[in-house]
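Take a look at this single chain in structure tokens; it is the form predicted on its own.
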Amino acid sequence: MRVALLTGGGDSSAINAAIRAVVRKGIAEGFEIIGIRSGWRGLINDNVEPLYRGSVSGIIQWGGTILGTSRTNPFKMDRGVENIVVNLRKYGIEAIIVIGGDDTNTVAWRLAEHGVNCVGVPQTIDNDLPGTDYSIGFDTAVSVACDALDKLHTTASAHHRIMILEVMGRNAGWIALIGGIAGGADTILIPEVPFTLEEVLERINKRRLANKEFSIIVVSEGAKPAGQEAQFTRDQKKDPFGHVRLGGAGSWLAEQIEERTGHETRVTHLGHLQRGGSPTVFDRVLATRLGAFAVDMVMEGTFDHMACMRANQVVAVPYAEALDGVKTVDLELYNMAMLFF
């Protein structure tokens, strides 16, 4: 059986660990594995190559993806879907293992209508896919955020500053919440809970009155003040899936705090640092388990499903369930975090 493998959407650490697992398990089961370069774009443009055991040797500790990635939506391209079907037939590919987030896997789900067999593997640092407890890349991204907070604490204390860390999280604040709890943040602002500037200022003032002359604030890029309709954006350009580029919540907050309090306030944007670097142990093992299980799903003919982690068990979840909406943060966990604000 000939099986294709692609990675799409925003990259994250440990994708290569999943690629390695798919290739090694697939070859062991007698599959031919065909790598698709640059996500769906590679399948549209006939950019493919065979993958062997040697292709994935020594890559488990690498960030990024050896196959490359792109934010490509075949359904928004002229002859995009038609070219995919033609190239699959050309190479005799019977199934595709798709490593990516909601956009990449939604394309895979829709391709079922065109006779394409797909199996999904969840990969997004936002950890916002409903079907799985954890997505590949999240644990590493949170570790990067926590490490940044540890470093910001020392300079904030030394200069008696207010330090703001802006992290990724369009519609779900998992990185901000988990990273903020682990990193000892004084305030955590997430998309799920609109905030008021007055609340933030009150927390800062209480700390100052208690002789804590610095504050650490973590804010998701998708967070916004109560009553504000739109999220903060860098520009209004949209990607092929209709998303605008978010950013600026931290800078806006820093300006407001400094203007209202007179306290020196600085903002750090982690940006793509959250996506890169060597993956954590947890992410390497998670990616390996999900990748190997995806091969099992292909063997069993369990298509239009995603390999998901639930209660430390890997299970097949139908795309209709795995991609149903956004997995937002556990508000009980958020309320617990507020005890430390």
Given for the second form:
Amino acid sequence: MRVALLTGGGDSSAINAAIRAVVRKGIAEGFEIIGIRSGWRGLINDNVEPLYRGSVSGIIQWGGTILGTSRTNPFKMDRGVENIVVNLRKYGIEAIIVIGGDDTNTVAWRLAEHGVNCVGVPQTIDNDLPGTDYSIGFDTAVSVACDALDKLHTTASAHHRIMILEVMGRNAGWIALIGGIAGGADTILIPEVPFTLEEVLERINKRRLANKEFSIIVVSEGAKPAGQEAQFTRDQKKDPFGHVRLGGAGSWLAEQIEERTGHETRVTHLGHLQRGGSPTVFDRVLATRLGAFAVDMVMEGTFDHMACMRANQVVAVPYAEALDGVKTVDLELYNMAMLFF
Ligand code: F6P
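Next up, the form predicted in complex with 6-O-phosphono-beta-D-fructofuranose, please; the one we just looked at was the form predicted on its own.
After this comes the whole thing, all chains and molecules, with the earlier chain placed first.
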């Protein structure tokens, strides 16, 4: 059986570990694995290459993706879907293993109507896919955030400053919350809970009164003050899935804090550092387990499902459930984190 493999959407650090697992397990089961270059774009433009055991040698520790990625939406392109169907037929590809986040996997799900068999593997630093407890790349991203907070702590303390770290995550505050708890943040601002400037200032003040002359604030790129309708954005340009680039909450907050308190405030935008570098042990193992399981799903014909991690078990979850909205943060956990604010 010939099976294609593609990686799409914003990258994260353990995609190569998942590619390696699919290729090694797939070949062991007698599949021929065809790599699609640069996500759905490669299938539309006929940019494919066979993958062998040797193609995935020594890649488990690399960030990025050896196949390349893109945010391509075939449903928004002239002949996008038709070209996919034609190219699949041309190469005799019977199924596709799709490693990506909600946009990439939603395309896979919609392609079922066109007779295309897909199995999903969740990959996004945002960790916002409802079907799975953990998505590939999240643990590495959150470790980068924690490491940044450790570094910001020492300089904040030396200069008696307020340090703000802005992290990614789109409409889910997972990176801010988990990174902030692990990094000992004094305030964590997430998209799920609109904040007021007054409460942020009150917390800063409370610390100063307790002779703590510095503060560490983590703000998610999607967080916004209560009453403000729109999130902070870099510009108004939309990607092929209709997303604008978020960002700017940290700078806005720094200005407000400095103006209101007179305390020196600095902001760090962690940006794409969260998506790069060597994956953590957790991410490597997660990616390996999910990739290998996706091959089992193809063998059993469990299409239109995603390989997901639930309570440390890998299970097949129907796309309809795995992609049902955004998995926002656990508010109980957020309330627990507030004990430390
Ligand atoms: O979805 C992953 C993500 O890193 C988001 O957290 C972030 O908002 C977005 O992608 C950034 O996208 P780009 O790589 O296009 O700048």
